[in-house]
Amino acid sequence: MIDNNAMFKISYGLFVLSAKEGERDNGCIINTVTQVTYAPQRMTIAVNKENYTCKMIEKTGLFNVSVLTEDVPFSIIQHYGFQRGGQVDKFADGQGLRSENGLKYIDKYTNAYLSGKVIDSVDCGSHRIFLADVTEAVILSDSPSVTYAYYQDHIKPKPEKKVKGYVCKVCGYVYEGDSLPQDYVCPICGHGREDFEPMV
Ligand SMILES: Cc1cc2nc3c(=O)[nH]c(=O)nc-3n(C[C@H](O)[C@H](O)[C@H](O)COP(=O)(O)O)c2cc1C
């Protein structure tokens, strides 16, 4: 048996992940990073293939990850998680700075930026795993970071109760409608109908 709400007892943090391909800066929310190896230091992240971001990382090997904190909005969560990067540029307004790679990284609302460059990726489906040394590490704030769960309660607003619809477990993107078509999937994070709840 294989219940798809255990997968959501896993705990995450929430991240914003940013690449460079050129002139152009692009970045996505993830909240797939894991350290795996501190000898050498070395961190994967899971991306979505369809990702703007994912297909810069396949290109230039390199990708920062800002690490978020509790006292994030959720504008910030709109902004990089759902819009994407081939319709919007998210770096328009030049927020962010530059860490030693050349790539941006979020200075506000994170502790933490991470530089990776990667050595090997799996394709796994709809997602690809890269495996990165950490170039850079750096400290920002003390300011806790922000986990899955904690966005979940007290980040991601409230659906209305009285839209009928159906609101997705993974990244919060709601569906409106009485019923979700059999081959639904969600067009924030790819995930398939089946990580969708009716909201109550
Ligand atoms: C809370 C949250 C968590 C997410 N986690 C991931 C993730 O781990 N991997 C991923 O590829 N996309 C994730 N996404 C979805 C991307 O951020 C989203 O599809 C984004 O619009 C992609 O932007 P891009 O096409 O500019 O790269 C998440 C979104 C949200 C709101």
Ligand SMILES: Cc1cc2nc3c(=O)[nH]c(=O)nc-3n(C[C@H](O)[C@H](O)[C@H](O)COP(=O)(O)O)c2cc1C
Contents of the next structure:
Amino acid sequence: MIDNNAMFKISYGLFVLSAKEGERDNGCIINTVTQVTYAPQRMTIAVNKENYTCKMIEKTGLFNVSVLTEDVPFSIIQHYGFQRGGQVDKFADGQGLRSENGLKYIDKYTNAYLSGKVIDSVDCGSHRIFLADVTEAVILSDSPSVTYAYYQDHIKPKPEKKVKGYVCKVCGYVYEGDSLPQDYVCPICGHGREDFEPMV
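Could you drop in the structure for the form predicted alone? We only have the form predicted together with the named molecule so far.
Single chain only below; no partners, no other molecules.
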């Protein structure tokens, strides 16, 4: 038996992953960043393959990770996590600063940023894992990092009205209806039916 809810007991953070291809900057929300070695300093990130940012990293081999803090407003999660980068310029308003690798990082609601240069990647189904050398790591504040659990409990708005439907456990999107189609995919974050639960 596999209870998908058990996976949400694993401690995750929330991060803005950013990349640049040509003159185009983009970013998305991810929840899986791991230091794997300290000599040399290396990390992995896991990114949904449907994300435009993932495709940019596959081509350029470079990325930045901005570590979000507990004071991050839901609007930042919406901006980077609930819009498609291929359709919306997420950095059009000029927010963010550039690190040494020329990529943007988020300087508000962030306690650190890490720059990575990809040395390997693995196709893992819905996501791609990138293994990267850390080329820059900078602390910006001592504010506590936001965890996925903190986001669920304190930042993500709760559904206001009682409707029959299913809610995406990843981004909070609500599918209204009596039954969820077997092949349903969240139109916001791209996660499948297994990451939805009935609304109560």
